[in-house]
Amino acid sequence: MLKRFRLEEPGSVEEAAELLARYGESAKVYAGGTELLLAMKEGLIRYERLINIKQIPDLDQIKLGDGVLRIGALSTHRSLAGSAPLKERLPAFVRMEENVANIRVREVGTIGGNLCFAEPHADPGTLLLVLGAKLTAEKASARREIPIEKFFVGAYETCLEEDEILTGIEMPLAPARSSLAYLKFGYLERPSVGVAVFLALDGEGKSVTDARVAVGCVGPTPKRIEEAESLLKGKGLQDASQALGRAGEVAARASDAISDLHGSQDYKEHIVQVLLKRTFQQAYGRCQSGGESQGELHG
């Protein structure tokens, strides 16, 4: 049972941030609402006050330009789905939201609320790793860019401030002969493992001169994988194809994997593993092959 609380509709960002500063602990923003009322429902949390900013004008454009493609945190998931821009310089990105969650979540839910919940067991905190992505946080008398590697501070905790809202996400695009790749594995909704592997060959083809890997779903937060990258990063072709199997290893060992009801440490290390081979070499094959699109080339 849902237990009554007042909705405060703030029509700027400094307004919600000020209802936030005021109420403190008792206030949380309220957007898509997807996770929020499930578990106010279920009496996991308590509010008095939900700030609902879904009235603010401009916080769910998704606009490309100067090298970047930014994303404001009121975009639900399917607007990004469907974005243009989107599927022409980034259609991983858009495979990835086609198959968060469920049809409900994607109708209402909005990609910042999927971040500052900060649930473990979610697809674009993953993603947005390797992209190098940069979230904008403001409040009353400040602005600030978060790298996202900064962002995830446990399960279900950010370094967001008290009074501060997301309200946007950058990610700069990607040079040319460059693919990303994400998938996961689970059987349930939500994804126990989640593996992005973003690569750069050089103008040949034929050597790896960047490579990002990041692996998600299996403990507190997503993490970004140095030690599996310098594997990869500066070999050619074959090397690094043979140097994923230990790749493999130092990623499953650094993803803070934890057994849960969405699997065993063991086993979520092993599908680790497994994912990391295949997302690059359908990386690999998506540079070599020209990408879906041309806009798979940036990204």
Given for the second form:
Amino acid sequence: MLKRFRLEEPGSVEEAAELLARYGESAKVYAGGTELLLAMKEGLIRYERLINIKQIPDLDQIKLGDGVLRIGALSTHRSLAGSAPLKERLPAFVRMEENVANIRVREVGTIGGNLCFAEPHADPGTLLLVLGAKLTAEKASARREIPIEKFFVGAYETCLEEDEILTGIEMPLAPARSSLAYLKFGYLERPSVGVAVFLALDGEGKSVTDARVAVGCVGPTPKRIEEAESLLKGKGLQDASQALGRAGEVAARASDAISDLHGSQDYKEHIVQVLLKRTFQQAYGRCQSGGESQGELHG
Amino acid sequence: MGDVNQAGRARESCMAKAMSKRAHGQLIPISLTINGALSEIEVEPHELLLDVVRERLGLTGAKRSCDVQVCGACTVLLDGRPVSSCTLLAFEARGREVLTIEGLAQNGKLHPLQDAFIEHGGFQCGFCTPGMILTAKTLLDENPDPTEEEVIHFMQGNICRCTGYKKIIESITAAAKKMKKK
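Could you drop in the structure for the form predicted in complex with the partner chain? We only have the form predicted on its own so far.
Expanding to the full complex; the earlier chain stays at the top.
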């Protein structure tokens, strides 16, 4: 059962930030509630006030411009999965969103809420890491951009200040002959392992000019694994393919996998290696099949 | 007779207590449409849609089961889309249309999905059925001719412990065919 709380419904980001500053730890931002309400029902956390930010206009917009896709923090998983500009420019992101939790969670849950709750077993953070996304955080008098790799501090913990609100996410569109893939594995409701790969090939499609690798769900936060990336970057395709096994080992070790209900550390590390190979192959396949056209990012 | 009066008084005092308890919290007046009928009620911020629908409106088709948005037994449609009413604050229904399984039959005639679930054995114990049928309704409203994969992907969050799902998929596919003919 939910304990009683008061509801505040600010009409602007400034107003919401002022409420957060005024009530401190006794208040929490509420958007879709798909994570927050579960924890509150369990009695794991309690707030005297929830601040519903869904009355603030324009925080659910999805816009394309200046080589960047801007997503409002209040975009639901469903609206992201159905967004025309995202489908055209970032299909791998759409596929990830189509498979978040289930249809009811996607209907209500927001991308901003997903990131801010920082539940380790989540999909979006891992993919945003290889996209080089930037998050916009606002408070009453200030606004800053946070690179996604600085955002997650620990399980259920982000770098947001007490009176800061995540308002948007910016994803740069990638250059020609590049693509993206995300694969996850799990047998529970939430994913147990998630791996994302971003690949860029040279003009002839024969060597890897850029590679980014991120692993999520296995440890406290999703992580970019640069050591694994450097094993793939600048290599001819054959060499890069041969280095995948080693890159997988490196990624598994660096992922900070822990043993929990989703599996033992060893098991998760093994799955990371398997998924890294498959994600790389998928990303590579997409690079070949049209990743080059019009500088689009084909996922 | 005395006993009846006593019971009546006890009930009244119980209700009065409940009312006074309610009066301590913040009240949000909302108007919503439930199964086609406009309803004006006051809810407290922490009240869940499932409790309002079951306890205050007496519509018990939606069930509390997993309570963590995994099973789909509490599914109701909000503006035509499935939500977990066990984890949706009731005030979120303000100004919106709620459809529960009780509102699906029209003028005493079952919806084609309901017919199909009966004809094709799409349920056994029936606990998941309201959620299954409502979710399937959204699917067919949006995609009148889904492939089997599309049915499975859409219905993935609704759990059935009896049928093994095959009969449910058959029922939905059969309903889709029937609805297309009309």
